Amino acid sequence: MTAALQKAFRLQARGCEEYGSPFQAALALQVAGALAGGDTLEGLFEPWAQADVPALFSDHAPLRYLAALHELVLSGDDPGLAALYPQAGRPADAVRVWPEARRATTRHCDRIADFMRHELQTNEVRRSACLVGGFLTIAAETGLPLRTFEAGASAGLNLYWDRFRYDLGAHRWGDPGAQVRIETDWRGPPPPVDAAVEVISRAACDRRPTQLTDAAQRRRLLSYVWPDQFERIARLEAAIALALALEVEVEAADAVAWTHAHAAPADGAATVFYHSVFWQYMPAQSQAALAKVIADHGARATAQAPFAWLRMEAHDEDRSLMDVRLTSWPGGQERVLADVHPHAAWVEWRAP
């Protein structure tokens, strides 16, 4: 297992910087050279002892030793760690915390170990840039007042999309004075900002949900942003006040038996089923019962009670990419919108 999680932990540190954060990937190397060196880092990767580098990644298991990390530091139960870690206006650096975090892991290794047991949960508010643009199509192609349903909501950050107030590019759109500001660096022409939009009604359902009036919650959703990407955490914390202040619901259920219940058409409103990033963590067999859940709603669509499914997931060809699709019925037709950076730090609209 060893040698598979050293690459793992390479992998994961090419991710983050990738995807911009130099400290989290230089951290990462920090663990994957100790790995190198015979450290078994107290055990904790023991549940993962039969996993392939395959399995380590996809179980996020790298991230969640490093997200268990940045939650002490969040919390502050370790000042000696948390005075090293980047701050805004004060980089780190990660040779000189690791000494100081491997230390931390021997102090606190039963919160970490039980920190990793479970699973990765993350809600990923700037993912509405994108979503927003679905959401205007179907309020300008329909008409009709929006009834919003999402799976997999994680907190329900994104429930109240249209509280937000959306930078993209030239283009705006939302509530001038709104606490939430999403910016994007939008390529291509823009989605329909002009279009009436009402949304009549909201839900929103999670395996597992995040419970934002719960301190240890929303700070196990805090450190799974990397610890330097300070508009991330400060977008981040200022949709949870929001959520709070808005009382934000997320029913614990299963996606498939939650959709069939509550997601039908109904007269007088377009219904959209929405989601991002979820579909990939649904075993096969449940992504078929979903599927044939939106078919068999799509199917019941009419003119007057209109059906879209809007998702936000991995490319096909490339899963390092991700890409806006709509279907809307009557008529089961599928777009794609457009694509999209993961956290989308920038989206290439492709709907005209």
Ligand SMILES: C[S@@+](CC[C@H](N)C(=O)[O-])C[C@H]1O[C@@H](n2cnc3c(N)ncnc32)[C@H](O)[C@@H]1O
Given for the second form:
Amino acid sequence: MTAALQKAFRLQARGCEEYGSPFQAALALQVAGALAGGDTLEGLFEPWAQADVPALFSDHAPLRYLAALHELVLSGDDPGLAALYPQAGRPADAVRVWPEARRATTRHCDRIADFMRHELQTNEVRRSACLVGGFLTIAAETGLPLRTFEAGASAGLNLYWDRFRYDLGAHRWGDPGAQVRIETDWRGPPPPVDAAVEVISRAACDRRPTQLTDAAQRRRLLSYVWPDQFERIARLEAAIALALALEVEVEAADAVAWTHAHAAPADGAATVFYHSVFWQYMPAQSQAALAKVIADHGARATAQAPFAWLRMEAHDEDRSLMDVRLTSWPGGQERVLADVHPHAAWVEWRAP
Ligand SMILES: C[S@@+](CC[C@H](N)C(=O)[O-])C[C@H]1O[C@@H](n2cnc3c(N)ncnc32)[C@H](O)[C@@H]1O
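Given the form predicted on its own above, what does the protein look like in the form predicted in complex with this ligand?
Now the full complex is given, and it begins with the chain already shown.
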């Protein structure tokens, strides 16, 4: 177990480095070093005692601990640790932070263990940059207003994707005065930015929604963003403020039953069922059941009541590769619209 855990922290460090968090990467390496020296970290990883590296990874065990430390910092309950953590304009050295983080682990052991019992749950606002081209395509092709239904919406931060301002390389879309601003490295041809977009209804579900009205849950969501990714943190805070102002609601429900009950096509609008980085979290049986619900809704679609399935998901063979697909009914034509970075740092648009 210790060998597996050490390896998981080292691999996690590589991932953090690759996805732009040198601080989190260096901290993960410090933890790996402590484990190699025989530190048991107060037994915090006992629940994973039998886990091998893939299981530790799929359960995000290293990230649970690193996020628990970040949550402690964000809460203000450990000023000594907070004083050393990165802040905008003030980078931090993980080698200096680790001894204090280790002491904080002893001081707040029960709290950290409690935090780590929850599965990791993120809501990445920038993924809207991957989906926006799909929404624009649907609006341009149908000429109809949109009814949108999002599955696996987490806190619901991507529900109001049409209220964000997008900087898509040389292309722009959305209200220039929007408080949530999304930039990505857009490659390839532009999306149909001139399409008239009107969202006439929106709804979302998650099997365990993050309640933004609860300060502790808001902090938990922020803690999963890596501490030196200031731009992501600022964007998340802006999106949370917008979602609170708009009283975003995410229904606590399993996607299969919810989609069946709510997302059927309706006359006079294009019904869009969408999701991002959600499919892989369902067991194969649920994936098959949801695919059937979607196909059944699609079969009922007409020119006056079209149905679209828009998703940003990982490739089955390699989860680090993601694309955006659109299936449109009537007809059920499937297209790959774009290849994308998992956090939407870049979008390679393929559609004409
Ligand atoms: C990685 S998060 C992605 C959240 C959001 N779509 C985004 O891109 O930021 C995956 C979400 O799917 C939800 N989820 C997983 N299985 C589900 C199911 N069967 N029904 C509803 N939600 C589910 C999880 O609770 C989690 O919030």
